[in-house]
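Coming up is one lone chain in structure tokens, specifically the form predicted alone.
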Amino acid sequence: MKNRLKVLRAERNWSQAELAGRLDVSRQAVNAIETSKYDPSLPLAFKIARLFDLSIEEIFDDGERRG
């Protein structure tokens, strides 16, 4: 799944050991969930969402299109 994740991130400049902190969970999750490796839980997903004050579809883009 496509994501904003680093972008957002870098506009910010947190690293992701600090975006990962913000989230509570590892850097290497961060990593994974930037470069399209893992998708996060929904859970994880709307505390990304908050964190970064957008709906999870500004964040993520399943591919999928409307109408």
Contents of the next structure:
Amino acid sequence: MKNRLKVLRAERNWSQAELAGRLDVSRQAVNAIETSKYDPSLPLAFKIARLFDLSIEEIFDDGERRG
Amino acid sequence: MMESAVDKEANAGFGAQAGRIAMVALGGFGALLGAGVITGFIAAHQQHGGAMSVRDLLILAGAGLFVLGCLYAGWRAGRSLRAASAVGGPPTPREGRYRLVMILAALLGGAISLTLALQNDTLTGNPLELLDGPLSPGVAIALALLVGVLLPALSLYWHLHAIDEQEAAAYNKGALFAMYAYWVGAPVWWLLWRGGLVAAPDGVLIYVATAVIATVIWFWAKYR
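Since the one above is the form predicted alone, can you give the form predicted in complex with the partner chain too?
All chains and molecules follow, beginning with the one already shown.
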């Protein structure tokens, strides 16, 4: 699943480690999500959305367009 | 999207990190295996008596060099691992707990392996006896307590407080592959044995194979 996590993180000038600390996950997890190798769970997706003050759909794109 | 220098270095390091961890584990395992071979070889020689031949001494020297090589490789990988982990800033609290568990698990594994290497009673020099050779009852009970009580306690803490969901998913994937390898592999071997086509199923070998499959898939899923 594509996402804008890397862009959003860069806009705030956060390192992967800093974002990982804010989300209470490892840097490995942040890297895996940014590179679309791992899709976060719904609770983590909500946590990410709240952190950036955006909706989940504004961060993650599952490729399905609404009609 | 530009990648910061720190992120770039950190990203490039994730794959290498897996290699370093594997090298630390292999170095430790190889050193213990080599130490067990040396212990067994010397004990077997003492049982038979007589002076050591040049061939025996060469074997011992080779095993000694192997142990030293493994220790050196493990030490270098550990040093490199520590340096690479510092890239991108200090560890997050969760990563800190993860490292603590890994260190405790390594100490526990080292204690178990060292006990197995030094307490093996058959001592014929066959490295496989480290896995399934006879043990004295006291050592067997002590090791069973370490594996049966301490290891689950450490694992529970690791699952509840140290790993995050990405690692949990990787671990679950490894466990799934291992479970199917066991569910399929063990009965296939058993059936072929009943047909008189292969040797009797070896529980230790099946256990080791299951553990190796789980670990390899877990590592792949975590660091790919």
